[in-house]
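First, one chain by itself: the form predicted on its own, in structure tokens.
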Amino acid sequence: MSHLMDCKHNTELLSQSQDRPLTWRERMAMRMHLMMCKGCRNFEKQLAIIRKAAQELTRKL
């Protein structure tokens, strides 16, 4: 994998983060990414929202 990674592949591993454990590789290389991209860093927060918002509705239900 090269050390910069393209936005698509970045949102993905985002996701995939929330599923399962990151690889180290994949982890600095979504950091490095994150360092210089503001939009990555918007859907980062755009997806601790949606499960902090789905984890309240659960516990409502």
Second form
Amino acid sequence: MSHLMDCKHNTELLSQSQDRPLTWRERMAMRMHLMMCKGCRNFEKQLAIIRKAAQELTRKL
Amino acid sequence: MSAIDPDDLQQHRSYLLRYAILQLRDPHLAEDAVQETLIAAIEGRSKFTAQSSLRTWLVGILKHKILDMLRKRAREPQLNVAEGEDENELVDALFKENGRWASPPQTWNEPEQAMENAHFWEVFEQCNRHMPLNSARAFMMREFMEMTTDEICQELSISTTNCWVILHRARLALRECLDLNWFGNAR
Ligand SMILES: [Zn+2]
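Having gone through the form predicted on its own, I am curious about the other one (the form predicted together with its partner chain); can you provide its structure?
And the full complex, kicking off with our chain again.
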């Protein structure tokens, strides 16, 4: 629970969810945090945009 | 009879070059990688089947050349010892002592529209180039070359955990850069 309001830790989880499957516990902690934190919800969307842009770029070059 | 005409190869040259520059960040090395790719393509043209597009096939060869060069460069003395510090500084600046955002990310408006805009892509490439080298290298491997983290760890001889940390820093840096130079301007 100590990490619950920790955006720094939560962004690590959000980022790692693009690289590995998170554990159940991590996913729960992440969802709880996201419910309460608009900044991290925006960060989550932006990670998806960045990934999409990276994939798009190789097609665009 | 080969299905490939050397003129066709030349048509893809500028794409391959930009792809290589993005990864290698060195126009001369990139030029070499592309040259080797085109030579390998001509030598191996009998292996090309029309099942994949010519560009996809060429990029496949180029990826191997880029990896070879990154490997060679990794064996050379490292100049970027101080980089880890820079990257930590960024993370420290983004979050407060208690782990909360120093300045929480705001909504990015109309990302789909941005991706239709040529200027957005200039900014995006610039932001990729300005990432710290270690971050950029891992990020490129992950997002552009679509390698798994395991493959990247092996390639860079780092632990899996370290790999996640580096990728995360890359994304934070890229997010900041795009926010500052593109999405933030619209607000
Ligand atoms: Zn948060």
